[in-house]
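What follows is one chain in structure tokens, specifically the form predicted on its own.
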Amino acid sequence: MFNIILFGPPGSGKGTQSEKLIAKYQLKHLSTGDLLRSEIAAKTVLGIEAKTIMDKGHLVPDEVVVGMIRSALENNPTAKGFLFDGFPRTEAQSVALDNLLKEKNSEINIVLALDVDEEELVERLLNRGLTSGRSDDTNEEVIRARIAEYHKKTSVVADHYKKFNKVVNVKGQGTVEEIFIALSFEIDKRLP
């Protein structure tokens, strides 16, 4: 199993690149937001627990999220690997994910971090805001706050995986194809 964490601030092109990587490497996309919605819709034990917590306005605890990821791994035994999106977000989640993958005789193989300078991100998001209908993409102050929050939160996850020499920064500026080629190059170097 080949497992990737894809990082990038809002507007870095994560969604676009995720789709391309999933198609090329036949990976299973694991988005914690999608997993939560799916478990809630299926009314699983974890889904009911998550909904109860969310309905009270609380964040779903790590154990519940890790439980959902465990289910996703177990429900996809023939997967060639997984692309983790939106998880882990803390060092504790990183350690929990590492432990879970170790149980499955697997690991995170690479953490790809898309680097895009802030002015480019702001411009991309403001442009996206013209057509996306997302109100958080129309206000420059909100956009800059989201970018700052991203850097504050994800730096601890990057620091965790840097200890294992797994973090690769990839220039997230250029054409979609140029960025995809750069990401693929880094993955190909590490494929068994």
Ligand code: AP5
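What does the same protein look like in the form predicted together with this ligand, given that the last one was the form predicted on its own?
The following holds one chain only.
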């Protein structure tokens, strides 16, 4: 298996680049944000509770997202590899993911970290909020709260994987195609 974490703050282009990378490398896309929004759309108890937290720009509890990832890994036993998007977001989630992959005799092969200036992130998300229907994109205060959560709780995930020399920073500003080429270049260097 070849497993990638696509890492970066809200609005850095993780979802956009994930679509292209999974098509090129035939990986299974696991986005905890998408999984949570499916629960919200289905009006499950989990979804109703998660929406209150997401609308404030805060993180959903670790055990909830780790449980979703555990099920997704179990449900895709023949996947050639996974592309994790928006997960892990805390040190505890990173440790849980490493352990889940170890049970499958696998590991994270590369963490691709997208770097984008904060003001561009806010502009991208406010623009998307005009049409996306995502309630956490419509309000600048919530967008800045999401970015603050990233700095406070999520940036440590990069530190965790730096210990294993797995993190590569990629400029996340430029055209979607330019960034895709830069990400592909880093992946190709590490493919078995």
